[in-house]
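The chain below stands alone and is given as structure tokens, in the form predicted alone.
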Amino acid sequence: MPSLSDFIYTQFRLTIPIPTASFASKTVIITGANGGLGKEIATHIVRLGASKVILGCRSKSRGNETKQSIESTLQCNPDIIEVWEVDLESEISIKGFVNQVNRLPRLDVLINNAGIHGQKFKRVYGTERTVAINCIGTFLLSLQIIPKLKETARKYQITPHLTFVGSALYDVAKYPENHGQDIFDWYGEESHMDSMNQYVIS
């Protein structure tokens, strides 16, 4: 577990270099891009010259607000940013998103940023909703997009990137000791609901 001094240093003192590598000609997808860190990532990648930045958002209207905000800030070409709807809680929504991805000429980067912190118990994919969306939904999307990344690598002789945004909070997660054969099934029981722990464990 990080100490208080580690926390203060990483949050307030540590200076992380700002990426400067060109994204010229690249196509980038960012999920959960309508606000917060996702919006900042999208803004910076547009600033670095990406040809296409796709904001994967559960709410298309909020995604369009973000698109307009970035365009207003950077005065960039409105053709660069697109808003595509995707809900990681729905296999149908994920599949529709993947079908759109497969029609792209290329895909260089997928940044998995979408996630939730559910307060009330709900079962999705046979487990608790936060764990389901942050883990299962994210991987369902990623695994189906890997072939497009590989195709881009072969066609354009580049190294594509697939990344997951995480948090140091994983370090305080408490894993259940007696969860049986299937931890997802264990979290599917409402009696095991612990909102904060399920967020940090995911």
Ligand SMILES: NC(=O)c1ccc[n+]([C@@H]2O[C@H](COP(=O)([O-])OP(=O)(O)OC[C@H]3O[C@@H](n4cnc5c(N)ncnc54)[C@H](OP(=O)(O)O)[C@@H]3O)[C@@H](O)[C@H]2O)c1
Contents of the next structure:
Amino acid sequence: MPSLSDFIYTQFRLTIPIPTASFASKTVIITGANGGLGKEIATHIVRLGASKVILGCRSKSRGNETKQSIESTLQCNPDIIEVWEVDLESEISIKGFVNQVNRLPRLDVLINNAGIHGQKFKRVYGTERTVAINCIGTFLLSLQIIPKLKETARKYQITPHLTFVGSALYDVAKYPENHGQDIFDWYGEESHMDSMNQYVIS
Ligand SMILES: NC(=O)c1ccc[n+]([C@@H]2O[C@H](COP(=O)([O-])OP(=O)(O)OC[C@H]3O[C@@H](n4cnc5c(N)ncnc54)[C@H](OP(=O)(O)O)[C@@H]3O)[C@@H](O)[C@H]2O)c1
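Show the form predicted together with the named molecule, please, the one above being the form predicted alone.
Full complex below, order starting with the chain above.
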């Protein structure tokens, strides 16, 4: 568990270097990019010269507002940013997104940023929603996109990147004991809902 001094250091003292590597000619996808950290990541990657930045959003209109906001901040070419719909709660939506990805000439980077900390119990993919989106939906998407990243690596001789945005709070997660054969099934029981722990464990 992080100590209080670690917390104070990382939150208030630590200065993380701003990335400066060029993204020229690269295509990048960021999920959950219509706000928060996702929007900041997208903005910086456009600033670093990416050829194409795809905002994976579950609402096209919120995504389009973000596209406009980044374009007005950076005064960049409107062909760079595209908004594609993806809802990590839906296998069909993920499949449609993957089909679109497969039509891209290249994909250099996938940043899995979309995530939730759900407060109310809802069952998705046979488990609790936070676990479903942060783990199952995220991996359903990533695993189907790995072939495109590998194809790009071979074709353009680059090192592709697959990134997951997480939280240092994983360090305080309590792994449930006696969850039986299938932990996802166990979390699908409403009586096992522990919102904070499910967020940090996922
Ligand atoms: N902020 C922090 O201090 C912090 C700390 C540690 C880790 N993180 C992690 O960093 C990531 C971004 O955090 P944030 O603070 O920027 O959160 P945020 O502002 O709530 O953004 C989360 C994004 O995920 C999207 N999303 C939620 N459910 C989705 C779904 N089913 N399908 C597709 N997209 C979905 C949201 O879309 P909508 O706008 O449509 O809801 C939103 O764009 C999260 O994974 C979070 O767990 C954040």
